[in-house]
Amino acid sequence: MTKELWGQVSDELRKTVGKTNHETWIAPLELVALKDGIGSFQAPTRFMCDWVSRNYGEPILSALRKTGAPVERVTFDLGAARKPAPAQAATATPTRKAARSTEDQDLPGAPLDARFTFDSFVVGKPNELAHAAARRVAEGGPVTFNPLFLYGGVGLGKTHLMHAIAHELQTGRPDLRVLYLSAEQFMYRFVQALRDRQIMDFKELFRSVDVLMVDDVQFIAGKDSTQEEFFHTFNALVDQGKQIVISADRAPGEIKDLEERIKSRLQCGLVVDLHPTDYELRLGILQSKSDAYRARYPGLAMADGVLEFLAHRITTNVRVLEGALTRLFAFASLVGREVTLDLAQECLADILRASDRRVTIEEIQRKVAEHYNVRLSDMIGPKRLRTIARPRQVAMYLAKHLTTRSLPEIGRRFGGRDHTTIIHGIRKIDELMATDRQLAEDIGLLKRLMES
């Protein structure tokens, strides 16, 4: 009786909710009882129970009443075959369990690096805002900005801060379900769910967390199906007041092939740029790491000026800087020599040579914007005012002459411009330098700043 009744009602609902919504949310339901004015339904997943109750409860109730069924309300429960085993605890990573009392499942996120904590993060002017924002999120209190979007080049601390947030939440708020993973892992799990026809389980997992952390979100750019699911997951969590933390190698508006609606959503929260390290921050990082290494290598002597020399010469990123110091201390320990400037130049010759020419496009853009007193976002953006276009062309010129990047790559770093635009800008500066003495002096000064 109930099966036939539900078949009739389901067919009617298809006409009002549409084929896709019907197949996704209505067809999987089963009317198991109609008693005492209550229509009792079962659904394959807990997420589906909640979603259908919120979004389709009233239409289903109305459709049942139109058949003459004596129903006052409807309920949705997990199907018997899908009820989870009791007392299953949640995990934020494969090695940690968090206290949750009922109907939880494993959160298959990426493992966290024990080294990446707030205690080991060296704070300086280029990263102080990002650090403060990450600290606020790690408190696990009311969501004040959603999402927190961290961006910057390689080795500037994005992933370190992401792991630090997760570690802090594990310690201070073990009741929260925290899921950290890369955008590539998000896509892989989505594709796997599609292949195994477990998309509802995927939705339930990702939309039931308290804190979702996705690293390197630029990876999903151009991947339409994954972007679609990411967008809906993002919206569902924001609507529930759940915290989202995202990282990328560039600002949301600069990620090519990322859907505009996703860019817009990502820009609604707090967007924080981790700037390239300055000398003071690099020196602070080296001093912190050096103290740890000296404890590991007792009796190893180090001459004055070594750390200052490394902080001045190795400007690429923190990973290269830390790797150089690790190699230097290990080498000195193995050969039984004092850590001196001569030893550093001998041991790190390849790194120092590479660092001599590793001026980055991002650094050039920042220095040129500061020199001409224009906003970095304007210089990279579409504005064509002469006060912006000329500094942009200067930055293009310097990027061509001070880096090994190709013209298409330079174009991508300047808001996705075509390489012919870059060629035009470079030629324009070449022509002007022959007659514009001030421009020639500006470029000479900027070159010295970059190469110092």
The other form holds:
Amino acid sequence: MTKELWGQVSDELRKTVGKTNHETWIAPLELVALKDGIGSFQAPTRFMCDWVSRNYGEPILSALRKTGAPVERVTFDLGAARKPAPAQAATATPTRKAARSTEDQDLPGAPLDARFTFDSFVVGKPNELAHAAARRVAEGGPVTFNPLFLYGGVGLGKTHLMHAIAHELQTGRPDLRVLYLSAEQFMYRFVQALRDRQIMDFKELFRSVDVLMVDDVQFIAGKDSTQEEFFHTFNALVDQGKQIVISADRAPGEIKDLEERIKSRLQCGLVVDLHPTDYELRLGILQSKSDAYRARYPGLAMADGVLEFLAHRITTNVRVLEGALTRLFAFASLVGREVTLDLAQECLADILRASDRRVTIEEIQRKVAEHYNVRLSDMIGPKRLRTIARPRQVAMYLAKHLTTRSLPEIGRRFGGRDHTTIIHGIRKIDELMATDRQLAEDIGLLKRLMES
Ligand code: ADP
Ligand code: MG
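Please give the corresponding structure for the form predicted in complex with adenosine-5'-diphosphate (ADP), as opposed to the form predicted on its own shown earlier.
Expanding to the full complex; the earlier chain stays at the top.
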């Protein structure tokens, strides 16, 4: 009875939360009881209970209520059947000690960047989940998902988060052996061990760690024997209940020339993507970096609006954004000038030109028309029908947010409309987005499509 009900509600939720979210967060839930106004769910991990309760509690409750079920509240608990066996944690310590006494050598990890800490990591919508998951791993508690797989475009903070985990574990759990290295270094060590006939040492070393972090794993795609070794190391550690964290520039399933069995193993844990930054996150990062910089150089003056300008104009990746800010500050202190918009434009001309938004209004109109299944000509044409006017307003809204075109210019590209019509359209969408989940999601999706 509860099973059927949940099946139906779960299907319904897929429409509102999207397919990927549904697979990750909703499908694994089990509705185990529905009584006294409480819907009790079980989830496979503690982390999942927290996350679902915070982020999907409301939608789940309202979807349940829509079916007429008498429910006031929903709860999420760890599923009894899949709770990790406590014995695992108890046996972990002796094994580790034994391993350590035979392993006096240093771990062959890569050096950690002291600046990459949780404190210096700015959290926003695009990286919220990755950050929460990394924090969880950094607690060094029982392994809840294995591996943690972080993926996303270049410069979005994957390496930063992995280093932050390592730093945090070093202070919070100094008893754990933490090994961080890039997939390239993994391969290099492996090849070296083969050459020096020390493969047993290599294996032993990698199997003796408590937390293994391998950065940029896409690198080993197509490198057969390295992949093979990686796979065995991976399995051995997972079997021992050791935590693994992996990063890549794309999702496991999308890494070409990676063995199927490795792909599927990588997908077994928590796969989280770092989305491209949004304006708020970029501004947050700039603010945090400029605060740090100005604490060191208190004499430096900065005019209002400079950070906003940079956050708006430099959208490629965080590394470029940081580089721009550093250059700007260095230049300003060198010539003893205030940091102003003019100065920014002068000293960052090349970066600004390179990151000039490539999205065109035509492209926006085309993508939006496709998405809503209306004709491209209707984007520009005069029809006032809601089913056409709304997508048109969405396109206006995106044109404003994704291009640097002025309102009159946007008006011209929308069939010569007046700029007040454009303002009206943008306001309308702003208003609707506050209450209309579907619309807000559509816009998020379209933005990501065009910004990537
Ligand atoms: P990736 O490994 O994903 O290519 P990195 O972790 O090397 O990216 O990040 C690139 C740069 O941007 C680093 O200097 C990092 O500190 C910075 N960075 C990225 N995301 C953030 C963030 N959310 N807060 C602060 N700094 C960030
Ligand atoms: Mg990196």
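Rigid core: the largest C-alpha set superposing within 1.5 Å between the two forms. Positions refer to the first chain, counted from 1. Please read these numbers as outputs of a predicted model, since none were measured by experiment.
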property	result
Large Cα shift (2 Å or above) at R375 between these two forms, core-fitted	yes
Per-residue C-alpha change between these two forms, Q365, threshold 2 Å, rigid core fit	yes
Shift in Å of the C-alpha at R427 between these two forms after core superposition	35.6
